[in-house]
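Taking the form predicted alone, here's one chain by itself in structure tokens.
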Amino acid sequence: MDPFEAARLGPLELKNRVIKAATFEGMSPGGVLGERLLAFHRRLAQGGVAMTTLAYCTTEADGRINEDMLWLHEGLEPELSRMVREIQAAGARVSGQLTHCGSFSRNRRLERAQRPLGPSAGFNLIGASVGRPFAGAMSQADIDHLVDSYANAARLMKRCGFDAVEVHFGHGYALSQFISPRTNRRSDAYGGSHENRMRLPLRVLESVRDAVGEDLPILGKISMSDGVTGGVDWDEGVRVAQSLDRAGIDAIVTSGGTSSFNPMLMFRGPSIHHGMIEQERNPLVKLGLRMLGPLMFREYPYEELYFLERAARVRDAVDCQVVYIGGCSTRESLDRAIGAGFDFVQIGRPLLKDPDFVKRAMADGRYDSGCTHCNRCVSLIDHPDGIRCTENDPPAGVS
């Protein structure tokens, strides 16, 4: 297959097989849409991607990790609709990533509960610095509310003109917390066996499908492995994909790792704690990162297509389409991933380095984006200007 040929994602026609991955942009201060977020995605559309993904759109206010994340509500509809139309006019389809943080939260402004809620009660490490060190367990009513919140958010996305919906089932967020035996210690119908731990995620998938119908494709991003003892391992990751496939998902995005326990499994290369120290304003948190960062963030050497063999297991085990993600920064890697039988490739950091990735790769069979995978961009999600490639910044004194 040619990575630059037109292809169908479920019912949706895409002009090529390259999709901008959902990487939280950090460009919605106070949860408000703005021109910087629009300009970011419009630039990617102009660079040739077939579809760009508006990242981390939470299904309710309490689903935000912090107060600067988007949550989908009716008051957002006019501006969100305009943003989608303008990105589409620039040449790309638009997908929205539906997610919820569950118990992984440092949100100071919870509306429904006194503390963040997940499958089980426990310590909320990320919330300790803002006075929310503990998380509670969801009741049946809380679970039902969460399912409804996904359906309501999906309906809003459809009204706003999104071309696709990506449900986040991975990376240690709410649905992932139910899937993982490390974080799900429930003894009711939502805990214990694989089937029970998948009960909520599959209810969510069903509710989103009912909300958007058959004319919008639904992608699901999974963690093929949590990368932590007691969590989802590579074998169960395949079973997660198969469960979603049997439930009628259009495509699976084969990621890995968890933001809460092992984020470096998904990033590879130098630890993100170096950049976090540079950006942190709280001196106590900065000191803690200096002392504990090397223990908290395990480093994995970077290599191109680092998930390829693991993702191939998922590809061979499901009938739905499969989207590869993980270490694709050159034309050669793009050709290899599509040649290996993956339907699409999602790209993140290399598109920050070069928004014209697709156009340049189409013209040059030896193209290299120049991304060094330093991971400094990751630490900028809380920066006032949002994420960017730090290596693209001009030297001091140069405008």
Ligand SMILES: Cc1cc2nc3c(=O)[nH]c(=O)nc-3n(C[C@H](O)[C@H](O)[C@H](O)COP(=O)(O)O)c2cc1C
Second form
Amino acid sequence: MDPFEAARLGPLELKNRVIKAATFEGMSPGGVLGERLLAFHRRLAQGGVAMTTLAYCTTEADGRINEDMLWLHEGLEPELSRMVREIQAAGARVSGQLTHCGSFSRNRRLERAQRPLGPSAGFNLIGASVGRPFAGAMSQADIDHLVDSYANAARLMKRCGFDAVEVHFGHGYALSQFISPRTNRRSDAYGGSHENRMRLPLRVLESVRDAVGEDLPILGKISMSDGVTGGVDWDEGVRVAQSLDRAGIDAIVTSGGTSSFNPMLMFRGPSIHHGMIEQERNPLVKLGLRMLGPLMFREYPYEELYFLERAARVRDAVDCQVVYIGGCSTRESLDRAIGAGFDFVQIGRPLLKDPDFVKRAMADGRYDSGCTHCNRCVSLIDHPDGIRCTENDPPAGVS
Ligand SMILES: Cc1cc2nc3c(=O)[nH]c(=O)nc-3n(C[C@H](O)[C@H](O)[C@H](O)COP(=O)(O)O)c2cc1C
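Next up, the form predicted in complex with the ligand. The previous block was the form predicted alone.
Every component of the complex follows; first up is the chain already shown.
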């Protein structure tokens, strides 16, 4: 298969097989859409990706990790529709990542709940710095409310003209917290066996499908492994994909790791705590990161296509389409991933380094984006100017 040929993602025709991965842009201060966010995605569209993904759109206000994330509500509809139309006019389809942080929150302004809610009560490390060190357990009414919030947000995305919806089932956020036995210690119908832990994620998938119908594809991003003792392991990751496949998902995106326990499994390369120390203004948090960073962020050496073999197990186990993600930064890697039978490839960091990745890779069989996987872009998600490649545009004082 050719990475640059047109291909169908479920019912949607894409002009090639390259999709910009969701990378939280940090360009929605106070949850407001701005010109910068539009310019970011328009630039990616101009560079040739078939589809770009608006990252981390939460289904309700309390689903935001912090107050500067987007949550999908009616007040956003006119601006969001305009943004989607303008990106489409620049040549790319637009997907939106539907998500909810569950208990992984440092949101100071919770609207519905008194504290962040997840499957089970527990300590909430990232909330500690904003006075929310504990998370509560969702009641049945909270679970029903969560499912409805996904359906409402998906309906809104459809009204706004999105071409696809990507439901986030991974990385340690709400649905992943239910899937993972490490964070889900419930003894009711939503905890225990694989089937029970998948109950809420499958209800969400069903409600999103009801909301968008058959004409919008639904992608599901999963963590093939949480990378933490007692969490989802590589074997169960395959079963997660199979459960979503049986429930009618259009495509699985095969990621790994969790933001809460093991983020470097997702990225590989130098730990993100180095960049976090550079960005942090609070001297106490800075000190804490210096001391605990090396313990909190286990490092894995970077290699191109670092999830290829793991993702191939998923590809062989499901009937739906599979989107490869993780470490595709050259034309050769793109050819290899598509040659290995993946339907599409999602690319994150290399497209921050070079938004013209697709155009250049089409023209040059030896193309290399130049992304060094330094992971400093990741540390900029809380920066007031949002994310960028620091190798293209170093922050003041950093060489
Ligand atoms: C700055 C940054 C922000 C990210 N934010 C998100 C996000 O909001 N949602 C998500 O699912 N993954 C997020 N990711 C992970 C990427 O989607 C992707 O899984 C990871 O970067 C590996 O792909 P790559 O090697 O192509 O960069 C983020 C990555 C980066 C670099």
